[in-house]
Amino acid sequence: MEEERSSGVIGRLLGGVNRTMRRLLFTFMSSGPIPQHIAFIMDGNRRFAKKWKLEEGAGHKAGFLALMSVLKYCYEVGVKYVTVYAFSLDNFNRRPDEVQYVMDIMHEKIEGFLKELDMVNRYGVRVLFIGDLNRLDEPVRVAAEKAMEATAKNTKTYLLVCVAYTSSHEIPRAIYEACQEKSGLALALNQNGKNIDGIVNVNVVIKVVDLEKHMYMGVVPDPDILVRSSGETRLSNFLLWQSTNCLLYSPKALWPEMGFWQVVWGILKYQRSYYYLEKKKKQA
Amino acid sequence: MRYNINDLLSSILAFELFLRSGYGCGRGFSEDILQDIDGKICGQNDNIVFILLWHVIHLIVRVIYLAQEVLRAIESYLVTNGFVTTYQPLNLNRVKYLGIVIDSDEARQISEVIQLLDWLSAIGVKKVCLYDREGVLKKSKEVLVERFSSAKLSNEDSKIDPIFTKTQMQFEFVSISDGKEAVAKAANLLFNKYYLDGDTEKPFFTEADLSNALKTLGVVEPDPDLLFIYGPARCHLGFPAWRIRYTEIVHMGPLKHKKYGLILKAIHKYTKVKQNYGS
């Protein structure tokens, strides 16, 4: 009993020291610009499971733990928006049992999240699920919509989870929505103006701002850093439209290995390139 | 005490300025650093230690990057002069289309761009897409044509910049107006096609619809397999979004510090990459 108590005390002490050191480092780093929005491509879960000879699916579970740590560090340092690429439309091409496994994990985690709503609302986290939610299994979609509704009033920090998402779906969809909006507008104008039955005014013009308004990601500012774990250097159809002035960072760590030092290094890289990227944003 | 800390901060900032100006971050940065000095020194006294430490951290980071740069220069020298043969022979069949993003300010150094293209031509790259945000390279195409003198124009009546064919390399010139603006034009094309007549069925637009609309506007080239970024930061600066879905993106550093050996290494690394495309 004595031993357990002392290791408990030592554990808590070390944890406390760790937390204080981390907060101190984040305070130093806050002397420079802190990114408002960081996006993560959570790549490498399956490779992690293979590397450590774990059972299939264990990589995704480890990946979820890494996600929780990374989110904690981002919110502690002062990042307001965090976007994660949880499931791509391309991932539906995987083996059905693997797809089902990921859907089950998502369902389990969202249900778990809904049980901790008090704490979530205390921290002011708003959760948004971004993508073609109709492609998800019914229970997952319902749980996701419940989570979005339950946190809709929070404004302190945002967590955007991209599921059933690709930019090559997002962009044509935004065009479609913009066309729908413009045609409605044009019809209304026609009804007030000239009497041209059923024919839409050809002078309606769709601009870039109209498209951006209808993007899934139009609800938040563009990301400042886009992180892809496991050292891969491609964007894999993620936030292609929104990454115009975004710093791309590819740490070699697999997603379940991601943590504190990758977040710190990513922010330091952002601070190094801050003036250059701000200049580019102003030139646009 | 406050005066001494301010002195120390000024010295650190001055040293940072020296390092940055030496390593190609451009004149703009020196102005920003001076603003930094003004802002931070006039800040609150109790934060000045943290600000000092922040500058020390960034100094250390800068020294790490400098050391990395020196190592890369040595590696490039060894590869270029044949001491390291890991990256030969190159399997260029995998690099069907190479994209190059150059920071517009750096692209104004046309001699550097020409040297880069000469190296790529020597390596054996056949098709190159040159992008810079402001269209500086588009304005310099006559100079580039003159340099690669066997080039001849084709598609002169096309709406976007024509593709130059040469016995060795084909070029495409792209700028920011070929990015989001081109998608907006495609959106208007689709709107006019499907929404003009109120009675026709309005399909839900897919990737194929957008690709076809863009083809009508003259965007006929394929997606680049590999994208080199020459500039201060690893950022694609607005390269047309729908063309880099699965493109490998490599940051090569500032254009004036380009290295032949590292180009070979980057191409070699790309040929070894295995993509699952999500599955």
Contents of the next structure:
Amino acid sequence: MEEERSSGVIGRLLGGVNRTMRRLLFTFMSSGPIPQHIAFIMDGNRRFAKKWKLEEGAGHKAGFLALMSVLKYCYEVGVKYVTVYAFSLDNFNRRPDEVQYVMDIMHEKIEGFLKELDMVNRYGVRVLFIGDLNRLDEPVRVAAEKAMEATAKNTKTYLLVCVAYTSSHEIPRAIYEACQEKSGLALALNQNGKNIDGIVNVNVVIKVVDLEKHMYMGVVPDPDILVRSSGETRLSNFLLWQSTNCLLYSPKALWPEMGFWQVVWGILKYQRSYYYLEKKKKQA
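Having looked at the form predicted in complex with its partner chain, could you now put up the form predicted on its own?
Left out here are the partners and the other molecules; the chain alone remains.
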């Protein structure tokens, strides 16, 4: 009993020291530019489970714990928007049993996130699910809608979860919706007899801002850093439109191994490249 009490005191003491050191480091880092938006491709859950000879699904459970830690560190250092790539539209091409397995895990993790009310309320997290949500199983879609509704009044920080998403779906969809919007405007002007001669040249010009307005990711600024764990450098059809002028960072850690130091090094790399990236954004 005495040993348990002592170990508990030591654990709380070490936890307090870690939090203090973390705050000091983040305060020092805040003297430089802090990214507003970091996006993550969460790669390596299965390889982590295989590496440690864990049962099926254990890698995803460890990955969820890593996500909670990464979110905490990002929000503590001052990052406002965090986006994670949870499920690609291309994943629907897998075997039906594999798709159902991932859907079940996703449903479990959304429900699990809603139970993390301490973190959600402490950092004022608003959750947004991004993508073709109609492709999701009904229980997953309902859970996603429930999470968005439960956090709708939070505005301090944001978590965007990309599900049933690919850039090759997002971009043509945005073009189609922009064309529909402009053609409707042209038809209305034509019926009213206004600017008939100049309507095509003046009123039906589709600009970049028109496309971006209809992008799934148009609700937040473009990412400053795009991180893919496990050392992979492929973007896998993720944020291709939005990542033109952002830093690409590929730590070797598998996703469940991601944590404090990966977040710190990513931000330090961003600070080192900040003026170059800003110059490229202005040129664009």
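What you see is a predicted model, and the numbers here were worked out from it, not measured in a lab. Superpose the two forms; the largest set of C-alphas matching within 1.5 Å is the rigid core. Positions refer to the first chain, counted from 1.
Participant: Please determine whether the C-alpha atom of P172 is displaced by 2 Å or more between these two forms following superposition on the rigid core.
Facilitator: No, the C-alpha position differs by under 2 Å between these two forms.
Participant: When you overlay the rigid core, is the Cα of D97 off by 2 Å or more between these two forms?
Facilitator: Shift of 2 Å or more: yes.
Participant: So, does E111 move by 2 Å or more at the CA between these two forms, with the core held fixed?
Facilitator: For E111, whose C-alpha is compared between these two forms after core superposition, the shift is 2 Å or more.
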